[in-house]
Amino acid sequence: RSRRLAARALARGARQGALSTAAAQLPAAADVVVIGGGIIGTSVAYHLAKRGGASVLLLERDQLTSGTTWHAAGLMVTYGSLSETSTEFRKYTKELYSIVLPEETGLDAGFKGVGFVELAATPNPNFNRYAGDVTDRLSEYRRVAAYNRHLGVDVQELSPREVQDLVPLCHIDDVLAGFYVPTDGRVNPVDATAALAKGAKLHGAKIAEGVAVADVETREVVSDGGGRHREVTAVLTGCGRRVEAQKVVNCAGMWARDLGARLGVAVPNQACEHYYLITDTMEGVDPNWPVVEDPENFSYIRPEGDGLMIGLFEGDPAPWGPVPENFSFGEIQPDWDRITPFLEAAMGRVPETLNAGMKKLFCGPESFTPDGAPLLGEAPELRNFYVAAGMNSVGILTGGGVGKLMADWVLDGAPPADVDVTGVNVDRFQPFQATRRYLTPRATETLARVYRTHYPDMQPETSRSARVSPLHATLREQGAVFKDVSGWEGADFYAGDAAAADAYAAARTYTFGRPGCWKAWAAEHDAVRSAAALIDMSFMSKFRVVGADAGKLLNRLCTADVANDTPGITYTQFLNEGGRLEADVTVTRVAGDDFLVVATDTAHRHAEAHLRRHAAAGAYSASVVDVTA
């Protein structure tokens, strides 16, 4: 961290003169403009330039890394995700930092392959209110380890004694096992960003620091069939320059939501407080100790200088904002009262830290999304405007993979066929989920659950009842226990009556085995098989497609002939030009040129954008109307 602070001080001394020079040297046009010079923005610019075929300009309002990248803890971990997409991001990023960038640029990206250990410990009764069996954490991590091994990550299960052999100061009385990846470790975020920036320049990209983006210029395009859409045309800078752009990538970090909102683009991204403590010099600390994550105490621990860094993803976090436009290399005043119990528990993993002096308690912002996954891809509201934000504190360890995906997506106009982007696509969220009323509590809850045990049926508690169906009151009277379905309240099962449902929800526990509602599920399943049931599907996405070319448009998109004269509902799929699946739908011919398309809740904006864009591009005389709610 001292290296980062020294670099910051030196750079600030020469900055003022450089800012006017950077603005004066801006090109009049660029094929792709990247907004934001953190680890994500520089990675996107690097990968765009490396692929070639497009001029690339990165605009950073202050200095590279000045938002959140500069203070990141720098964990470089491939273990831990049940997403193949995220795991591949991590594997690619580690190779990029450790091998590719140093060879390509001559710069050390700051990677240290010291190893990584995830601790499975018995529940801390002060924190883990959803703890079921004492071995649930161990069950979870064994599942994760098995899946990660399937994806090529070398995960080794260690005994508590083997954990202590790696980190002798580690308290292990409550540890059940450790999950160890010898080649993981940590990276210096500033060094990694510098290497990406140099690589981007070597491949022809231009990087301008001290140039803020004031706005993105758009225009409305009307197709021959009357369809309308908006697309980007230029970026307007705070210094009064206009840069024409064919495509724009929003990598503005904790400012990404506000930039999107100005353009009518939903980017549900919320800044929250993130803490780490750095101790004074400690006897016996080896700088080559592995990184240790201790989720039961909401913490991670790694060497920092001659002491230790103890970071927190506490179970009672705090949102932060609004984010000032001029917040650079900034810190937040720590909330000692709130954070002290978590710090004490975290330091108990290495008891010697309780006797060591404190060099620094740092608090800075990190960005989180409603579901803990990043926001990537082309915005459904605005053509050629892409988003790469909402990294949920894993921007450093996924940054390389995210940058490569985004470069391919931007240049090809679609994500690579071998990458499943369903769970990271920015279009999975709807506009109401980017409002402060919904986003702030839900994203804060996402942070609170980073280090909790992740049960398969775990339900969010905040931002509930954002949408309810006309049958909601009736279902509640029938004893429905509700679950969150993309912001809707959907019946999970029926407990008997409203009082029984409330009692179940109040005392709800989670498990990796059969949940408490298993018998109710079984009875409902039997009723549907042996008799009949009315199931409320209000949360499904519904669109009317009407007009002289409605049938022609749908037959172009679907695998089945949905415009035939046979009455009924057709189950089919939307495909893209490459023959790959875009959405799973049913199509009903209501009458003549009037069709009803029903898609899943999570595919709402994706299916809608697919319909609208093809209607406009093909000059079809057809209108698409969202009739979901």
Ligand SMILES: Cc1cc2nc3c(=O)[nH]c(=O)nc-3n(C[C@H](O)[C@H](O)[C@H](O)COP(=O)(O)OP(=O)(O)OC[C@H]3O[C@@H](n4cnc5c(N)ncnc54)[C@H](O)[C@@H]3O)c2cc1C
Second form
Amino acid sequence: RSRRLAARALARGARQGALSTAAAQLPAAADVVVIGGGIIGTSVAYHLAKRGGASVLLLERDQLTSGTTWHAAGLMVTYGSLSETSTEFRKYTKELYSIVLPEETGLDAGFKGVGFVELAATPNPNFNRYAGDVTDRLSEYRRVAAYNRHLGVDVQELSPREVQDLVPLCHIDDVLAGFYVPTDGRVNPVDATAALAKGAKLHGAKIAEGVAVADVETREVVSDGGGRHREVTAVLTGCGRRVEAQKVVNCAGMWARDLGARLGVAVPNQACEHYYLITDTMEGVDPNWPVVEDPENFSYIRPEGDGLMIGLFEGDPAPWGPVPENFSFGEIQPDWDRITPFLEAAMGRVPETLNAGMKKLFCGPESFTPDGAPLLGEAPELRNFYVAAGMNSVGILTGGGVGKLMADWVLDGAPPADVDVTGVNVDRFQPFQATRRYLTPRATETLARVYRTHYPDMQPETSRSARVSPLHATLREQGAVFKDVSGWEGADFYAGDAAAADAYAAARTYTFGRPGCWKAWAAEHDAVRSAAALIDMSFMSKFRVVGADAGKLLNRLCTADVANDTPGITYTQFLNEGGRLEADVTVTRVAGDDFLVVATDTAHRHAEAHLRRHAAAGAYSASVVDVTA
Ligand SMILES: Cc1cc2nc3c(=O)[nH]c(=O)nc-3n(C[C@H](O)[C@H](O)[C@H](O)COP(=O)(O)OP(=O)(O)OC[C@H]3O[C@@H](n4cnc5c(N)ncnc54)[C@H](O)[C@@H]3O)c2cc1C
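The form predicted in complex with the ligand is what I want next, because the block you gave corresponds to the form predicted on its own; please supply it.
Following is the full complex, with the preceding chain placed first.
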């Protein structure tokens, strides 16, 4: 309640002060319009304005933070990701909240560097049905720690006793080790948003609250070569105003999918229920204790006031929706039956909590994506329309880095050369992955997996068989055990026959060592080396590039000469103007002006957009047809 009051006070103060809410004061045009005033939209606006050179307008439907941001737990953690991009987001964000914003704006973003400990414990038999070995968590976190140290995060491995020295009420009988980052901690999401908003204003951005974007206006552009694409021209507000825009950034949080869908843009994010409990005052709690994550019990614990906050990423989560348009500072009715076993396990880590009263069980919505990474970048379907959504419950702790990346991407028209955006680019998903049928179960499974052990070959269980090849039944008869390949079913290995494959899948456990299918893989490798193999690659992306200029276009994009008369397949790369790799492809000249381009599954829409955009920009007479399936 106090967070909600603070957020409302922030909005009131903002209204009374410099921030404009009156739709009448909206400018007629802005170079960049940012939709949504949560932590992400505010950070994008701040970084755009700070870089300068473009007029920036942020439009917020209701009040800043009123969607998801106001109720975030505020963990500010740099440990834990095996993505360099995400780890760099986290490091940058921590510095932004703790040093840069307070200095620049005079506002405290509420950062407390109390430290963070990730617990590696033996498997909880009620929850961890995949564990191959009791030390699997330890194996995982030692790997994560090594990688994070390589990226400059100061991770220290602690003994169970050292963990208890930091948090004396912590039960440690099952703890194998703690992974400690002394300078991590927590932040106040409302204060951080306020500081970003003030910084954005100081750098010249305009922020208007109470102004919903009802639609985005687009136009079709036809190039000299006949290629067509759509681009944004303006936003239309709910109060009937039109603001011309060169570029638009969709930071609408859990509303981002529907906003994208109205424009034909696939934004696969799904709101799910997300919980934390706050205890009454507890004896012996020190507000300077570090944040403790206890994944074996699907939970995290940190001081909150004179008590503790116990947050969950439960293994059996629930999707939420449809999201009402007027949902502001809202809560969801908790599902006590579903959540109680997880709460009990979580409270077992600090047994005193079982005797403490409960101040609040909070449930609010947060957006999750099919693979647990955010959706960032320019939409392949619509030029100059950018997306920054689907934060998978790390929107606060990555928000600074996300905002910085997006500002550079929007202003330069391309991501910076030193950031690998492959795993966060919104174009890695296909439109079918944004359908409710595929997305809702898969994104909910993403939440279920946040605190599971992350085995290298772990397979998703939901939304399988969205795409199957014509050979699927044949492969199954031959004993294929399938794995998920961008929504396709790909043969992972052959177990002998269909019954053996089913038995393997039913009894499957995972490991950081050699998987059970090791010998089957070895036999396949032997067959490929010593004889021959037929491999089903239906999941690869395939495009026909046809027309008088098809060869010229491909030779412009590829490193190799692909338009010569030598028969065969050319393995080559699409490079951009900076000489960086855009896609790894093969090109086959099928006939004179008819080429087949094959790219990997995850680069499907990236390669396609790259082809189409260059065909249009260079006025090449060439059409691109997706012939994948
Ligand atoms: C219980 C809980 C605990 C969490 N704990 C943490 C944590 O410890 N650390 C962490 O990093 N993250 C945490 N998160 C996640 C974090 O809160 C989110 O990732 C983050 O707030 C998402 O920010 P956002 O800006 O994308 O979305 P939002 O905050 O929802 O902002 C989107 C904004 O867009 C506006 N909008 C929507 N449609 C329109 C429109 N048409 N026109 C104009 N405006 C529009 C909305 O009003 C809203 O204000 C937690 C989430 C929950 C639910």
